[in-house]
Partner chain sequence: MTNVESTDVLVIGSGFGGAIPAYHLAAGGARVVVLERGPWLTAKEFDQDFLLGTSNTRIFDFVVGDGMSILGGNCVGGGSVVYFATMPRAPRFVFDRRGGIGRRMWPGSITRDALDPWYDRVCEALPVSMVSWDQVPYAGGLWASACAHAGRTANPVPSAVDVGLCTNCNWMMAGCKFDAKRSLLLNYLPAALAHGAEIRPLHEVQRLTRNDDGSYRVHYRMVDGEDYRVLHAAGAIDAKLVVLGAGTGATPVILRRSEADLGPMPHAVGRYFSGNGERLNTAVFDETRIREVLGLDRGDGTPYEAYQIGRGPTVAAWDRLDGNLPEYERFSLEQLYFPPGLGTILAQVPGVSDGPSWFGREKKEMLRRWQSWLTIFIMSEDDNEGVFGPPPQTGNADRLSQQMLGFGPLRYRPTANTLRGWSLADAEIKDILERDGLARVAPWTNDVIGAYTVHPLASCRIGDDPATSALDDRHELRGHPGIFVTDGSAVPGALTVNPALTIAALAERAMPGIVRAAQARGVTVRYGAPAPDGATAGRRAVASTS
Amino acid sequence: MKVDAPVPETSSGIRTMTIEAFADTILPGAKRHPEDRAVAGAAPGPGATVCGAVELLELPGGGLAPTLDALVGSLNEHADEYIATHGLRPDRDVPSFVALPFEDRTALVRGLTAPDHPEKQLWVGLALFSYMAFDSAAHLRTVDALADRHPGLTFLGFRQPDADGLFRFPRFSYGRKLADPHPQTTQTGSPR
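Any chance you could show this chain by itself in the form predicted together with the partner chain?
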């Protein structure tokens, strides 16, 4: 697939919706509103979409931003093939990938990221950024994300920093010996 040129017929609305649906397939969440089409609502709580996957992917420093239109076009083409192969009759009001039910989105993404798929690297890249939006909020200052209770970091239980914005954990140890060391340990603490 050629990814260095934008696909002209893809409007920004289609692009956002398709990326949101992909990110929601990687880490699914609850629908944002009853009419939400991109987010399938396959799991309770936040998913990668509400965590900021689109915002992160659109940052120029990430490297995928110039390719997003092409990726979206390709993903919807793959969805069309999937629809044809499986004899599905999806709603045509939304991009093809978005039209797929969650289980079919999942099956398609599994195929695209399988070890032998020629475009695997692209789809793994898209998945990696989806993860990073959820579990590290890489488009936001971490202290700000935590202060604003970023849904992904909150879901992980990521701890808050001190008042000065730095992380310190003064209580960190069980404070006692919990195993016997290997009998062959040297005086400097290394294996013999």
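Would you mind giving the form predicted on its own, to go alongside the form predicted together with the partner chain above?
Next up is only this chain, free of partner chains and other molecules.
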């Protein structure tokens, strides 16, 4: 199975830093280092950023990669408006969204993903991909992610595969069998 190569970044780290800050707003985690501006450090443990949100979003197969530069530009424009509207002091050392304190990032994203916001679908899509980096490592082969101790899968206690690399579940996840298979189900689990 061929994995698509990431789309190269076209601007000087602004895109990466802004996407990291957005992903951290969706699923916050601990700072990666004391000077980390993109990750606010609003929660202990791994967040979407350290779990590979940027890498996942940059894969062409996900469909958002060609729009990332435009989304980052729009997000920073929304952050500029938010800063002006709320009387905050701009910080030009980092992209506008990154400069926002975590509580303000959260408020802005809440507005962008609100049911009546005209751009809601774009921001919800970005949020979903951010979360998928954490809870499924969708940009990696699961076996490889587990072998490399992917922070999100490890944090969630994702079950390791059997010695042959296959996942089998000898016990029912609910502690009991929920239903009998349909009588026409094949050995592979497909209906006839």
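Heads up, when I say rigid core I mean the largest set of C-alphas that superpose within 1.5 Å between the two forms. Keep in mind that what you see is a predicted model, and the values were worked out from it rather than measured. Numbering follows the first chain given and starts at 1.
By how many angstrom does His182 shift at its CA between these two forms when the core is held fixed?
Displacement of the alpha carbon, after core fit: 20.0 Å.
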